[in-house]
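This document starts with one chain, in the form predicted on its own, laid out as structure tokens.
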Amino acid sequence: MSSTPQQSQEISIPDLRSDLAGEVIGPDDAAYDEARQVIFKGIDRRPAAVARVAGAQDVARVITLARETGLELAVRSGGHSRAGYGTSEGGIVIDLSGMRGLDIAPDLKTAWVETGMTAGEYTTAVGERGRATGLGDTGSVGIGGITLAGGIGFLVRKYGLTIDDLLAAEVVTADGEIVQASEQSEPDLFWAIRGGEGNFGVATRLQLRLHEISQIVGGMVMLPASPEVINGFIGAAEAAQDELSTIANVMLAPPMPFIPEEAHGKPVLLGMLADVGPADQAESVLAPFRALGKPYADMVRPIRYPEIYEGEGPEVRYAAGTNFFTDALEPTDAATILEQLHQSTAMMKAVQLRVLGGALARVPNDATAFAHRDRGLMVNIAAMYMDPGEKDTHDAWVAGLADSLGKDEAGGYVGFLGEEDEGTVRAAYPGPTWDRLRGLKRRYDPDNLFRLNHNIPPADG
């Protein structure tokens, strides 16, 4: 079980303001209601204060205050946690969104970035220099959160996870110490933060490797979904060169202007493709996908890499979901997905299939805290809804479909998990990874100050 302080004390907003270089927002301030929000708008928590920190020194002061007062501590980079871990009821929030500094090395091979910058902002900024780092698939996620979870995005088969391009990190630990973690300095901490999320400290700056990527062939293709199309898409993605990364979303077509009206509400496969190989070979690379059927929409074209992040989804109040890793889908699983999509009453529901392998799989499983590199496929099931009274219904649909597809404690990706029990979190760190993480948690955060997350409790004794 997570250890928690026995009691907490109130804090003085004026005193905290005088102690920080950044902004402090309290319940009486006009900006409070906006400052306490996260991406999922149904999460309605009222922290005692939101500290929009200006740097690592501010972070250290807030950590010390939380430790001394016993207040629950939340850390927010982009606020995308489905469980709402970026805010707190009565606690204090470290809001990193004001920290957006970016320093690109003169040789354009690396960049130091502060963790309040979003994936889209970073990708646009380095893209102006013809460079890129593989992040997630959504531009509005905070670069701190996506990186510490692992980072599975549009360059995963060519360059691996985001953490495979992480060279060093400035981290503020539970005792308020500011340290640099890398292979040379604090290597155990560096191992743990690469997939262990925020359990071991607050990452304030990251040094990331840059790849020379300017134009790619990428975008969205929407096909009528059938078992043959779903299985064919996965097979083509598995057979493709590492330069191609794909994301397949099986869903019911929303009523969007670019989708023919006769397709609205029908099952479709919305595929995102990113090919970073030679442009003159793109047509042959993409041909197997286009041969699967006549598309409702085909927006795959030569684009600047940052364009892959353009556009965001609709505002969502609540989301049910789960994910797991597997080696492959069974031949009948595609039919099961299509059948059960129609059984959900959620406003939007989807099953996302990400073929892995490539550079991700060439790193040993025990090299980082992300320990699923030998699995070939990630399955992510989600249902978005507006009424909190429907929670149990949508949770049950997600769980039932996951069981039908063979989840069976296969272990998930923490970046997509919601509020989970210890068993589910434990399964996300298979084999000896869990025990090593618990040992390092005891070393770096023995009192479990960083517990508002997919929590790794300190080892006993």
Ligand SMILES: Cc1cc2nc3c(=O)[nH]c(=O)nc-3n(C[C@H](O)[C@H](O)[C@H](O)COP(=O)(O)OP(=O)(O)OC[C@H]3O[C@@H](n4cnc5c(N)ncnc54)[C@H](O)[C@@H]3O)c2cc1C
Second form
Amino acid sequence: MSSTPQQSQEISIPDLRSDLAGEVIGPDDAAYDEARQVIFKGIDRRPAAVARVAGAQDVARVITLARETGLELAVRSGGHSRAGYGTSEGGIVIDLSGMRGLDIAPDLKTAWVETGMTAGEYTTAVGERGRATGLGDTGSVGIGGITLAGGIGFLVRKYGLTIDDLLAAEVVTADGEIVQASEQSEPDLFWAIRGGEGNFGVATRLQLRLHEISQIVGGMVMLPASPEVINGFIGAAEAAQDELSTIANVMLAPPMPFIPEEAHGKPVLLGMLADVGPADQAESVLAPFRALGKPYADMVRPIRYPEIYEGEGPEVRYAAGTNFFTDALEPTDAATILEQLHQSTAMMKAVQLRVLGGALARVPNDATAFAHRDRGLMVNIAAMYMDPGEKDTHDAWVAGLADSLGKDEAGGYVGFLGEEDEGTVRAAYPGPTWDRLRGLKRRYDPDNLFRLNHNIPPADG
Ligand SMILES: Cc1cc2nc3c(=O)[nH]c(=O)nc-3n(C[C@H](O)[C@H](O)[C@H](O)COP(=O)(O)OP(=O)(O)OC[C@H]3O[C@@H](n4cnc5c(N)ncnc54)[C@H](O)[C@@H]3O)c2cc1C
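Cool, the form predicted on its own is there; where's the form predicted in complex with this ligand?
Starting with the chain above, the whole complex follows.
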């Protein structure tokens, strides 16, 4: 499908500028230092050019250029890849952030969105029409990256993953062709991009299903953490109806103004709750959580759905992390988490527990490239730090805690992985998924042009 790269390693910024409708930023431009950055500010790479593309034709042109020159190709939507896959040392970056078009269908059932939009911008815009699509927990994440990874967020138990609401995508493939992928058109490609991330092409537009959601009962509750509280929270989340999705962050309380001073540095469970069921039943849905103890803060209240995305975390330079799926917490896991949190020297560290099930689990495992639907819980361990010299310490802490919690048994979610070995990427695609993906990679990207990602190598032969 693709021609062999010529490895000339040279690009002309003026030529590229004249070829594209969008903007091209090179090392001599004032905007270069901002344009080469991603969310993790410690990632300091110097691409040959950042192409802020204006549409699928621009994307096709840059893909062709990368093939012709052999330069590394990075694709960036919101720039949240922990591995920094949205930027490149010496390569070309396709930066989709200039593509933020949104076209809501007149019946308000679907919307086409360009992949440079963030999850928060999309949610705010469709929220103005009383509609929503489930994305993640952070507004600044790019809609391109999160959707192709799977998308686990505040509506996961009611409506499933973001990919379960993905109806079609416009994709530019490795040979520069602009194709429409859906159940009817290029169904194999459509299967692969629902969980296979950017391995198969650059998604320029996504058609997403909209749900009628305006008011919800949701927000943050912070409880003193003990094994009983952690297990109680998870048990309540598992027992709740699908209308309730939760995220439990077990961490040491940061010194923030809304947290009482006596709690600073103490173990807390920062829970995010989103109940999209009838408002008059919310009190009984939330009662088991409120019975867990006197909270340090309880901000759960009736809100407009987009408000759940308000507020961003602190600026982060580096993050160590790992994640895995499992069926449930073992009885001693909560105590292990609390013990080991105290042993980390990272500026911020947390173990995030997300109870899954519901609509996510009602889709068969082989329906999409995301194949963890039979697992009831996702465990995500992260340690944030500022000094690159501390990398080994925090990587070791994350790995040690994951081992103590039995990570060996299960693969993880690609969306939360960093730079990984092939074994870890492979484990993220369990069962026959990996081999099917490798076969499709051979068909759609035989030369592995899209390799700056959690890479799925093309099948041999
Ligand atoms: C603070 C934070 C919170 C998060 N919360 C959640 C959450 O609640 N739920 C969840 O599911 N995930 C979550 N994630 C993970 C997140 O979804 C993934 O990291 C995702 O890949 C980020 O997408 P991005 O577009 O912002 O990142 P980018 O760095 O731009 O892209 C990430 C990867 O996707 C590829 N890519 C991006 N856009 C496209 C495209 N249009 N076409 C082809 N390839 C593309 C890139 O090449 C790269 O390999 C979170 C991440 C962070 C850092």
